[in-house]
Amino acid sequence: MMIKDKRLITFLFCTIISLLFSLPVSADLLIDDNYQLVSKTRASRTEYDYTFKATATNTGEDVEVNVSATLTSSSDFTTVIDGDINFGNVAAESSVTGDDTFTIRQNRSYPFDPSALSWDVTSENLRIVQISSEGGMPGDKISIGYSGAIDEEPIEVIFSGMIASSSVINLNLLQFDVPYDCKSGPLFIRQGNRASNQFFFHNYKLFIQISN
C-alpha cells in the first residue's frame, strides 16, 4: 500500500502543473500617459505613424516581476501598429521607462482621442510550475521548480507553517527535504514579502490549492 501511495503522489506531482500558470494584472501598476515621441512617419495621404517610448509606474508596496503591458484602440481613426511594451522588474513606489516602443497610426482628418487608447498591464507573480518527488516520505528530496522570483534574493520553502531546509540547484529550480517531524501540511515558496501559490500535503497524497 506504501508504494502504491508513493507513486500516487509521484503522478500528481508531475501531472497536474500545467495548471498553475498565471500573469495575473495588477491594480498597482499604471502607464504613464505623457508619451516621449521617437519618430513621427507618413504612411498615406492622410495617415502618419507615431512612435513613442512608455513609462510605467508602480504605485504598490512590493517589486513588480516581469512587467508587460498591450496596448489597444477603441476608435476607428487610431491604429494600433505595435503595441506590445516589456519594462523588466519595477520597484515599490517607482517607474521604470521600456526600453522597446509602441506605435500607433492617426488618421488626421479626424481628431486624436486619447481615451480611445488603454493599456493591459500584466506582471508576473512568484509561482511554483512544477514539482517532481521520489516520494513524499520523511526525509525524501523534492524538487521545486518556479518562475517569478527575483534575482539574487533568497527563496524559503515554508512546509506546514515552518521554514524547510531547501537549496538552489540552477537557475528557477531548488531542492528540500522533507521533515522527520511534519509529515503534512501546507507548501509553498517564499521570497521577501511574496508567496507563492500553495499545496496541501496530506497522508502522501497531493490536493492542490491555488492562492494568489
Second form
Amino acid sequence: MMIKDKRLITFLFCTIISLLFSLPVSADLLIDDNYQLVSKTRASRTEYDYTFKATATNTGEDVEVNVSATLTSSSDFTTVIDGDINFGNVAAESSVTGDDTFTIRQNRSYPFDPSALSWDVTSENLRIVQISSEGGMPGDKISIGYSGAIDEEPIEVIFSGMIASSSVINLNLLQFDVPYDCKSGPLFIRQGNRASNQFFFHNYKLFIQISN
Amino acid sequence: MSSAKAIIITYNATDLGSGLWQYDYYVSDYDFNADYGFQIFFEYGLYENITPVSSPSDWDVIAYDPDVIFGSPDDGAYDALALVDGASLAESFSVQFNWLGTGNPNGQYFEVYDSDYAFVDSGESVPGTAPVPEPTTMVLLGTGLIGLAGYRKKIKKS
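To test you: the structure above is the form predicted alone. What is the structure of the form predicted in complex with the partner chain?
Full assembly next; the chain just shown is listed first.
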C-alpha cells in the first residue's frame, strides 16, 4: 500500500503539478513620456509610420524581471503597427531604454491624440512552475522548476519557515532535500527580497498552491 | 515616369490680414504623370490652419497642420496629387494659413513623390514676387501719405 501510494504521489507530482503561468501587471513600472523618434516613413497619401524607442522606469524597491510593454490604440486614426517592447530587467528606482522599438501609423489628416494610446506594462515574478519528486519522504529530492529569476543570484528554498538545503541543477531548476525534522509546511523559493508563490507541502500528499 | 527635369516651385506670399496669409505656388520645369505628386512642408511652430484654396483642375490637393507625435514635432504639408498624365501646371496652387512666425513667410522645403509615395526629388520654393500687402494696409498707407502731403502743403503755405 505504501509503495502504491508513493507511485501515485510520484505520478501526480510529475504530471499534475504544472502550474499556469501569468505575467502580472506591476504598479511600480511605467513607460516614460520622453519617446525618441527613430524613423518616419510614408505609408500612404495621409499616413505615416513613426518608430520610437521608449524608456521603462521602475519606481519600486525591487528589481523587475523581463519587463515588457504592449501599446494599444483606441483611435481610428492611429494604428499600432508594432507595439511590443522588451526591456529586460529593470533595477529598483532606475530606468532602461530598450533596444527594441515600437511603431505607430498616424493619419496626418487628423490630430494625434496621445490619450488614445495606452501601455500595458508587465514583468515576470519569481514563480514556482513545477514541482516533482521521487516521493516526498524525508531525505528525498524534490525538484522545483521556476521562472522569473535573476541570473547568477542565489536562490533559497524556504520550507516551513526555514532555509532548506538545496542546489541549482540547471537554468530554472533546483533540488532540495526533504528535511528529516519537518514533514509539512509552506514551501516557496526566494531570491533577495523577491519571494515566489507558495505551496503547502506534506509528505505523502500533493503540493497545494496556497498563494500566488 | 515623370520628368527628370529639375523642378522649380515659386511662391507669392500675400498678407490677408489678422495673421492670415496665402501662398500661391507656381510649379514649372516638371511633367507629372498620374499618381505622382508633390508635398510642400509647413514647419512646426510657424504655420497652422493650412487650407487649400485652389489648384489646377488636373490635381487633387489636401493639407494637414503641423503636429506633435509622441513629443516629436512634425511639419504640416500641402499635398498635390496629379490625376492625369501631364497634369496641368498652368494655374497656381493656392493655400491659406495662419502665420505664426515673425516677418514674412519664407521659402519651404518640398518633395516630389511617385505612385508608391516614394521620394523622387526635393527642393526649396523660391519667391516669385515681393509679398503683396493686404488691401486695408494699402488704404491705411495711402491715407497716411495723403495726410502727410496735406500737412506739408499746409506748412509751406504758412
